[in-house]
Structure formats: C-alpha cells, structure tokens
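Have a look below at one chain only, the form predicted on its own, in structure tokens format.
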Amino acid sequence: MLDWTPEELRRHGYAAVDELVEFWAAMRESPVRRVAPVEELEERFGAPPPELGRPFDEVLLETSRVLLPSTMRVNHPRFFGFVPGPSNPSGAVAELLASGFNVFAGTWMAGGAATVVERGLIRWLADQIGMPAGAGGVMVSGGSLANLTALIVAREMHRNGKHPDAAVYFSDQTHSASERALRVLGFEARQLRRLPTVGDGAVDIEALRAMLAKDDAPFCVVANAGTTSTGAVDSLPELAELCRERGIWLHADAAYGGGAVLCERGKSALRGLERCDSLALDPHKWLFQPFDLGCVLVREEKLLTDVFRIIPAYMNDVYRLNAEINFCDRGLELTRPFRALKLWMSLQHFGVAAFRKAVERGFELAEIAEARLRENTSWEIVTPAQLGIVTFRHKGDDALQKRLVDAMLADGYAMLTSTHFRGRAALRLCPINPRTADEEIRETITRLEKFAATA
C-alpha cells in the first residue's frame, strides 16, 4: 500500500531521469511556450482523481510528454520575459534527493546536517554582500515571502512600526510583493508613500526627504536592488546614510538583483546594500537554482528569533536538545523542507567561480541586445542595459508593443514581455540564461523587427 519494491523504484526513478534527459536535450529545439487550449487541458487533467489507480509508466509518459510541456519554459535559452528561472542539473537532483528522503529542515533535532548547510550557506550569502558578523536569515519560497519576513519584523523591532501613522517609502518601480506584503501586515493606504523615479529607474532621493519632513512616524524606506522592470539600483550608499539620520528601518528588495554580488560588476552595482537593515534575495532567479528559494537576511540575526519563536508543550523535546537552531523560529513556516541543498549541491559542484562566470554572462547578454538594437533607428532604447535587463520600444503606439509581445508568443521562437515606464508601454529582455547563445539575441530582434513590419 503506497510503496514500491527497490526494484520498482529503480525502475521507475531511471525511467523519469531519462524523460528528464530529453525534456533538457531537446530544451533548445522546442517552443519556448506550447499550451493547449485550457477546456482541453481542464478536461484532460482537471478531472477528480480516479478510484483506482493506473500503471506507474502510462501516469509517467502523461506527465513527462503532456502536461508538463503545457506549461511555459522559464529556463529555455530563449526565455527573455519577466525574470527567467534558468535552474541546473545538480540542483534539479538535489530535488529529487531532498524530496526522497523526505527531509523536515524546521528543526535542529529533526534537520541535523540540513541545518547545518542551511546556516553555511546563510552566511556565505551574508558575506558575498558584506553584511557583519552578526547577521543572519531564513530561507523561504521565494521573494513574495521573503519581503513578508522581514517587514515583520521591521514592524515588531522600529519603534514606529505599530504607530497608527507610521508610513513607509518606496518607489513607484517597487515590487508588489512588498505592497502586498505591507497590507497583510495591515497598513493602509494612507500610510503608504508611493516616490517617483529618476534617471533609469532609481528613487528620487529629493522627493524622499521633502516627503520625510511632512511625516511624524517615519517607519520603513523599502529600496530597489535591482527593478524587475528595468533593473534599476536605487542609490543605497545615501539611502542608508539617510535612513541612519533619519533612525528608520531600510529593507532592499533584491529578489531579482541579489545574485549579481557574486562577481565585480554585481558588488559595484550594488553597492551600499551590506548597509540595510533587511533584504530579501531569489537564488532561483539568479542564482540558477530549481523553484523555489528564496533567502532572508538581517543585519541582526537575533531579531528573527525574538520575533518569531513560539515553543509549544509538544516541542520542549525539541528546545530541550537545542534552543538555538531551529529555523522555524526565524520565520512563519514549521514544516520546511530543505531547500538549501540545491544550493549546496550546485556550489559544491560547480564551484563559485562558474556561478560568477553565470552571473557575469548575464550582463554581458543584456549588453549584446542593446548593442543590437542600436543598429536599427526603429527601436528606442528606453532604459539602457543594467543589471541584465533592457528595455526598449519600437516607433509606434504602446498598442504596437503588446502586439509584438503577442507575436512572438504565438511563433514560439523565444518570449519577452512588455512593462510600463514614465506612463509609456515598453518591450523588455532580461536574459540572465547563461546558456543563451548570443546569436539567439539577435535573431530575437530580427524577428521582432519582421513582425513589426507587419503588425
């Protein structure tokens, strides 16, 4: 009941690493996006599950060749919307070996060795990004949890964080996972001060401060490391000195930008963001790792604990054995399962020096895209390459953009989406696969470029 022989599991478990093989050797050769139309995918896989069960193979070849190709390719070499997903092999076993041996990484006495690899890794990001001795974090989903995380806490630690009229700053590029995250904590609208941008998409500082004098409980500056939008860095050396003036919380969202400290032009790019008192970071965004993980850091690590930790009588065994690291209590989840080691495994594999080789490729490709886009009157580069995206928009109505968004969807060939900036509808690449080839770059563009002819 519910169990396989060792001979059924090897079996089953070669047959779904060689559906896997193909699925990543044909990767290059296939649609970037494939979805049937969704009464047929609602018939064929929204039905209640049956009574009786179905041989292992036929549920396998339906899953493997049908509907998981119904979905879209985030880590194809040619997707170039939102932000990519590129994942690796070694962290896609790392799965596979985490998920089969069942792993509950919530606590010390159930997670030993996950814990361990946990809190490595933990400060090894901390201190790629500079960040002291006493900070710490949590790993969590991803950057919607992490950015909850820690406005958590900036909320139970700053003195203003529960005044009825404490107010929090950010840019209208902001992500709207800290909005979200800021309402579930209860703040209103009223308390929520939306800034405008300058240049390629940072903070304006000025309109900070002008709005800083008019507010009697400033709580929580909320910076950009990196705009999903634009990529955009907002000047975190003087929102910082800012913030330490001024006694507020500085959180940085840098879901999307975070990964890129691992080489020179990351550090440079993001410099000042060891000063935060908070961020959030995506190692599967760039960072190359399977869905999903996310990371949280602070620059106190004690701070999780002291707002999170609650011992129930049925975990005194668990307290009793080890008060100090269970990282339930750095965070909203008890059951966690463990996700650090994909991470751990892909580094321990690779290296570090090939995640920075990755990393730095993806600077390179947004820069191989301007570069091409140049060549050619038609388009207007609207934010140039930074942080491994550029946006851009053809001569034409906003209209124009969403069709070209449109075109390429339905020729399969590669997929980019559009974003909104200074009011106007713009194209966007972000192209942070590091198996993207840079002639798939340009015949991006070229393709582009036909259907406008066209549209």
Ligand SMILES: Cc1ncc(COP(=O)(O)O)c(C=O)c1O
Given for the second form:
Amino acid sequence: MLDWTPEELRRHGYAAVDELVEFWAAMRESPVRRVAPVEELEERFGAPPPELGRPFDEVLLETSRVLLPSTMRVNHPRFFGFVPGPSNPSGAVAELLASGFNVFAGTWMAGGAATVVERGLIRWLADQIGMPAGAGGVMVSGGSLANLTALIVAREMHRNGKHPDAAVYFSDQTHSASERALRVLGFEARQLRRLPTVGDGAVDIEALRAMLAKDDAPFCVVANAGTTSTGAVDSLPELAELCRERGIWLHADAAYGGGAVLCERGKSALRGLERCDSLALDPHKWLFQPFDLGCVLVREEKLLTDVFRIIPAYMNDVYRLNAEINFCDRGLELTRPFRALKLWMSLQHFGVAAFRKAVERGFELAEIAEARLRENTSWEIVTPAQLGIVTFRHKGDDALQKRLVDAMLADGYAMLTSTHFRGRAALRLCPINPRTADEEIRETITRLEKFAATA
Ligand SMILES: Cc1ncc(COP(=O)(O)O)c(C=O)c1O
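To test you: the structure above is the form predicted on its own. What is the structure of the form predicted in complex with the named molecule?
Below is the whole assembly, all chains and molecules, this chain first.
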C-alpha cells in the first residue's frame, strides 16, 4: 500500500527530473511570472483530493506544467524583487535525496551523519564570520524562525529579558520578522524602541544612546546586517562596544546580508558581526540554497541547550547514546528535516571559491544597475548599491514608482519591487542571482524608462 515498484520509482523519478531539466533550461527565456486568475487556480488545485487516485504521469505533468509555473520564479536571473532565492540545482537534488531517505535530523541516534554535517557547517559559518571557538547554532526554516530562536535565547538568558520594562532597540528599517518574534514572546508595544536611521539606512547610534539613558531595563539591540529595503548595515563595531559597556544583548539580523561574509567586500561591510551575542543568517538567500534553510548562531553554543533541552522519558535512549549533538535540544523542532544536506552537497560540489565568486557577483550587479541609472537624469539614486541592493526613483510622484512596478509585472521580463524610504516610495533592485547577465540589468532599466514614458 502506498508503494511503488522499483521500476515505477525509477520511471516517475526520471520523469520528474526531466521536468526539472526543462524548467531550468527554459528559465531565462520564460517570463518571471505567469499570472492565472485565483478562481481558475482555486478550481483546479484548491479542491478536496479525490477518493480514488489517478495515474502519476498525469499528476506529474499537471504539477510541473501548470501548478508550479503558476508561481513566481524567484530563482529566475531577472527576479530582482524582495530577496531573491537564486538557489542551485545541486541543492535541489540534495532535497530530493534528503526527503527520499526521509532523514530525521532531530537527534544523533536517528540522524547520525546528518547531525555531524549540520554541526560542521555551523562551525564553518561561525568561522567565516569570525565568531569565537565556543560559538554554535542550529539550522531552521529561515530568517523568521532564526530571529525568533535567537530572541528566545536572549530573553531567557539576559538578566533583563523578563523584566516588565525590558526594552528592545531596533531601527525603523528592521525586518518585521524580529518585531513579530518579540510580539509572540510577549513584548508589548511600549517596550519596543524604534530608532531613526541615518545615511543610507543605518541605525542612528546617537538616538540609541539617548534612548538608553532613559531606560531602566535595557535588554536587547537588534542590529541590521543588511536591511531588506536598502542593504544598509548598522555600525556593528559601535553597537558591539555600546552593548558590551551597558551589558545589553546584541542580536544581528543577517538573514539577508550574512552570506556576504564569504567575500572580502562582504566581510568588510559586516565587520563587527563576529561580536554579536546571536545572529540569524539565511543560506536560502545569498548562499544560493533552495528553500528552506536558515541558521541561528549564538556566541555561546551552550545557551541553546540551556534554553531548549527537555528530556522526556520516551527519549531516554537518545541521551544515553549521545547527549552532545541532538539538534532537537537547540531550538523549537524535534522532528526536523536534513536541511543542511543541500548546503553540504553544493559546497562539496562547487567548492567555496565558486560560492565566493557568486556572492561577489551580487555586489557587482547592483553596481552595474547603479551606473546604468546614473546615465539618465530621469533617475534619482535613493541609496547607492550596498550589499547587493540599489534603490532609486523616477522623476515623478510616488504613484508613478508603483505604476512602474505594475508595468514590469505585466511585461514579465523582470521582476522588481518598491519600498518606502524616508517617507518616499523607491524602486528597488536586489540582483543577487549570479546567473544574471550585465545586459539583463541594463535592459530592465531601459524597459522601466519606456514604461515611464507612458505610465
Ligand atoms: C533581513 C531579513 N530578516 C528576516 C527575513 C525573514 O526571513 P524568512 O523569510 O526566511 O523567514 C528576511 C526575509 O527577506 C530578511 O530580509
């Protein structure tokens, strides 16, 4: 029951891989998004499942030719919106294997090599950042869970974490994932100190100092190591110093920007990240992994187990065998997939040097975009290329910027999104897909110029 013969597995598996080959091969020539009305999709895919099944060939083709293409291609070389998921094919094959073997990566007993792979990669990431030897972490689904996990640790471990007036400081550019995490942790609006930013979007440290002077129970600073809107990095060395002096927990949201530590420019932009007490970093963003893969790192590995470990009777055997590396002790998940496999396989296959070059390419592409925008005085650079993001405006009002996003969506050639910075709408390109050609960046801007003439 619910089984296939080896021949069926081979035939259907190969057929699925063939579909994947088509998808990747045709990507560049395909629109970034194919739009289908919600009613049509509802009718086709939202209905309850059938009582009796149907041939897999039919299900597969419907999935790969209709269902999956009715989603946005965030790994498309011309997807520049939000934070792209450039992904890589070897990571996708790793996912097939990890779920095919159905690895349980929650405990050493069940996960074995999977736990060693995960621990090794966490150590490697911590080393890339320059964290001290006692640092450790856990892999989770993404930035939202990574920030939540780190903030749980902070709240449990910091002397002011549970103070009724515990105050948390972050800038008006901080991703909503942290605010949501704080909300579910029970922090009230009156405890959240939203700070203004200076320059291209880094937190105003003087405003932070002024706030700190007024608070009795300063608890945590959430620093940005690459804001989602403009790629800004807060002054981490200054924040680290201030937090050390005042005994405040320093958490950094490096979900987007953290991958940049692989290259020299990124390392230099993120200087000070190694001094944080905790941080979130998403390999499913700028380390080119398929969804999902986020990572929490903490300066003192032991704090994770102090916070999360509970040993129930039915798990006694797990801890008799090995009490050291049970990843279920480091976060909220017991049953957890072997998420780390895709990062391991793709690093083994392509090598770190290829990843380093791919990250560097993101810096370069954003600069190419900025240079092209500067060729036409109809554009205003809102924030220059920083950490792979450039923001800009066309001459005209806020509504025009949004019409340009809509026009590009309708066109389908590329995808970009808008944001709001210092009270004004801005267009935003985040070209971190290493497969993007220089000309595709320039053509995207040329098309925007054409749309502006009629929008
Ligand atoms: C800076 C930052 N933090 C957190 C997140 C949330 O991460 P995820 O969507 O992986 O949960 C994002 C997502 O884009 C982000 O850019």
